[in-house]
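Read the single chain below, which is given as structure tokens and is the form predicted on its own.
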Amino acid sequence: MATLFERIIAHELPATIVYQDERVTAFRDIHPRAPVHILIVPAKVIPTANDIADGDEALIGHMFTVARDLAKREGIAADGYRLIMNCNAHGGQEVYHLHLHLLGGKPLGPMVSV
């Protein structure tokens, strides 16, 4: 069965698309925890950060030069801006198709609250 994002990455789903190639697809989040908050997702299915391979790394790579990309686009360059990668229930991943948050905007505040 497709992912979410498979099926968004298949224009299956709606979704407000600001990248797309043939590695990766950028659409903004539905429930942005930021005034942008892009999710970058590969086309390629990998489930967590614990399921990269070795010969995913320029996969991961890209995906991380399309977030800088989208950043400067964004106007959210010059000010700072946040990456994050969730990793399986306790890293509070909810969809098990890898994917790259791109959040800024507005001050973030502290990583973590402990």
The other form holds:
Amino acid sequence: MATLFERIIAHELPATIVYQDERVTAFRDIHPRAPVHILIVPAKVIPTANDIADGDEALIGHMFTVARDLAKREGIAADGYRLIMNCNAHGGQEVYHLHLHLLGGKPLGPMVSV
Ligand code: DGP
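In place of the form predicted on its own, the structure of the form predicted in complex with 2'-deoxyguanosine-5'-monophosphate is requested.
Next comes the full complex, and the chain you just saw is listed first.
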């Protein structure tokens, strides 16, 4: 069965897609935690960071260059932003299709609240 994010990538479910190429899709998070909150998702289904293979290095790098370009386009590059990848239960992962959160547009406070 397709993951939720696969269905967004295939345009089967609605989302505000801000970037798409053959390797990654970026769309706005449905529950934004900051004025800018974008998810950068590979077309390849990698469930968690634990499942990243050595051969995925270029793909993971591409996710970061897309994040960099989107930060510039969204006007948050100079002030700064945060890139987050949650893994499994203790990381707070909800969707088991790898994704990079791009958050910014305000001071984001401490890295981890305890
Ligand atoms: P994580 O906890 O790292 O797995 O984050 C999953 C994020 O995905 C969470 O911030 C909310 C977002 N999300 C969940 N379902 C949808 C959806 O249907 N559409 C969009 N745009 N975002 C979603």
